[in-house]
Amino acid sequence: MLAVRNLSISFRMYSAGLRQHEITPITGLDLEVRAGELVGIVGASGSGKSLLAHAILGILPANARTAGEIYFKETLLTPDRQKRLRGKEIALIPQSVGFLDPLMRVGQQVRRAAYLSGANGSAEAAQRQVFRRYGLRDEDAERYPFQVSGGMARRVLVSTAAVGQAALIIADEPTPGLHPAVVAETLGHLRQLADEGRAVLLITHDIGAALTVADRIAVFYAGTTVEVAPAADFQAGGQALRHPYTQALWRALPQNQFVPIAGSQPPPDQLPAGCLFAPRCPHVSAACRAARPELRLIRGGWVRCIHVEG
């Protein structure tokens, strides 16, 4: 459904005296969604999760340049393509419940959304049904955004996403600040729609929420992908996974030995030049910091790392 291949984003940026300089968030980045699968997409804050999510979506700032290739349904997505797929083929369920228009009912909004989308028949008997199925009833479609709790509002915005004919939906940090059982019914309806055979991002900092849902993992570190792991190898000691920096993140979690690692993700203005991960990672050699790894397959998961044996 989704292939990203080998992204670059940078950005041209001016400092003090209006000196010009580039910074790059997002570096060879590799990714894959199938239909059918959901793929939870993890990592630190400016490991690039969101700004993919825009890429995708084509809603860059004009200051961005992109390198590398996103295809949808093995079509290339050019930038005039992305225009006519987006809010239809695919959708966006943002971060914050802000992102609904304070001065229309969500009712009204979901409509609009069926609409733009070509929902089979009307939008209004769309948006109905859909609410039906996420627990909304039909007064509540009268409602504006302030006068619906914050789990309403998270499944109005999931109900934008699935009420149209989108093949793929990307989830930007769909769960922050929720009730632990307002986020697991959102999880579900995210399953859901995969189940039914379309393709769903998850992108969240709670790794732990993400392996409820998804097929697959994949670990983001300064802005490159450096692990896609099925979810099933995310337990124990994390032995089966295969990055130093997943199994670094891993077990960091509070349920496991709640370990920190020392440094922090390098800032995108300096990157090193070989492996990002070289300067934290307890295996590094002078051949990590001679060039950056490429993504291979090792036991069953793509990992960006020179030492993992199969």
Given for the second form:
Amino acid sequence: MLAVRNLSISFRMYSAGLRQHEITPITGLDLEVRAGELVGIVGASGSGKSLLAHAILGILPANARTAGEIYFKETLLTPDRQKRLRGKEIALIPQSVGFLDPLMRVGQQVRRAAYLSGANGSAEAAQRQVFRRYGLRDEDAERYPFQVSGGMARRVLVSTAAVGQAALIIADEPTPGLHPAVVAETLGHLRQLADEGRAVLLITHDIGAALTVADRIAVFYAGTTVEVAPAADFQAGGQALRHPYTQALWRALPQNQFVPIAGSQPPPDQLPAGCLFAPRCPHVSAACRAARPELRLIRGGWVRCIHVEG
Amino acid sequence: MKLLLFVVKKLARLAVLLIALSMAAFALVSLSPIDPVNAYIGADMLRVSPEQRAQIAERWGLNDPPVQRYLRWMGQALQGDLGTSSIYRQPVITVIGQRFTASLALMSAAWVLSGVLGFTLGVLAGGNEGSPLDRVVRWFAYTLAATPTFWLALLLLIVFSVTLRWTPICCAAPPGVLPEEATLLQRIHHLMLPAATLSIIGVANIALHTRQKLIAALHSDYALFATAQGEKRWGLIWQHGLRNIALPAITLQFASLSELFGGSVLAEQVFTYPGLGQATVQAGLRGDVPLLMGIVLFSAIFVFTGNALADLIYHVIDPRIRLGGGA
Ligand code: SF4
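For comparison with the form predicted alone, please write out the form predicted in complex with the partner chain.
Let's see the whole complex now, leading with the same chain.
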């Protein structure tokens, strides 16, 4: 459904003295999502997760430059095609009601999304139906964004994406600081959407949450995918995982050893020349620092590390 | 209930404002170098004996100390009697009523025109940020904002009345016709230029404000999300932009009544348009204390009402205030 190949995103910035420099928050990123599959993208903040969502939808800021390719349904996603497909074939679930128009009733916003999705039939009927599906009452449609909170807000936001027929749904950090019950409900909704045959991309910093519903997990580090592994590998334990960073993430989980990872992610304007994880890696060698490792298929998962054995 | 409280609060504020303002105005008028008796007698100066002058001064109570005069004026004003205008020889209320009717036509025409034109220009500029159209609108607005009203009025007068002869050169009606007897067409014909002057000045403010608000709206998170949903530029403006910028624009337009009033004084002077603004200048120059005080009070109420309406509209329209911060 979706394939991202060697994607890089850079921004031209002006620092003091009007000197122009470039930052590259996403470098050589690869990712694949199939229909009916839920892929969790996990990474610390600043790892470029949201930018990936915006790049797929073609809504990056004007000063962004991209390289690499994105394929949707086996065809290259050009800016033109993105314009035609967003809202129809590709839908976004944003972080919070802050992304809704504060002066428009939520029902009307879902109806507008239905209209823009190009679905046949009345937008109003579609909105009522999707509200019923997510346990929202008809009266809730009359509320303004500031009047919905917590769980209801989640359901409204999921409704905006589910009201259409989008084949790919990108949920950008959909469970920020929510009550565990609400998190579980929202994740359940995303799983349902995948089970209907849609491809779902769940972008989150919460690896524990992603593991409960995802088929595969893509681990982001400093703007690149260091590992794409079946979720089962995380359940199996640290040894099943491939990349040193993923293993460190796994150890940092509360249900495991709960040991934090030493050091911090390199800022996008000070990326190391070789492996991006080299400054923090316990297994680093001279070869690691020489060149960026390629993605390799090891034991049914992709990993970007030269020292992993099959 | 909330509305009642709102009105009571506003009225209390207005009362305090009016008292303070009337005191200040009265103090200024009593310090004025213009002798109201001389100003009143005018050309008849030589035919009026000193005794008669003294009599007039006595009748008007000009010999009493200012505080006493103010209190007397205040007492009458509280009973609804603002006194008699010395230059128009009519009750102040009547003069203000007549003059304001003329000004109202002028000001409302200018108000609506500047609002509609300014908003439209602002939307066009903001919706095409950085385009040549945007640059033209901005240049136009900045130039206008820096233009004095009287200068613009003179310019329009020279171009349209003197050179092109499209519009009359002055007044509210053709020569020899009383303003009350002029036909609607004649009235509009005489209104056009002063109204245009006044509105052009107002356009700049509202256009720049609207442009900026629209640009902010188009860079908001909700605009980004709407774009992700497939909304195109003008759909974005139509669905979300206008909704979010209309309220501040309307508010600004109501709050701009003071500038409109100030502008009308100058515009009416240049076009000899017999409105309240022109009466204000006359009252000032000829020491018509009752009329001046009346106009001060009236204009304060007028501007205050505009601002109160701006506030009220926010409360009535914006759901975030109307329905309370429920979140
Ligand atoms: S390539 Fe080298 S530095 Fe990078 S993760 Fe593998 S072992 Fe560590």
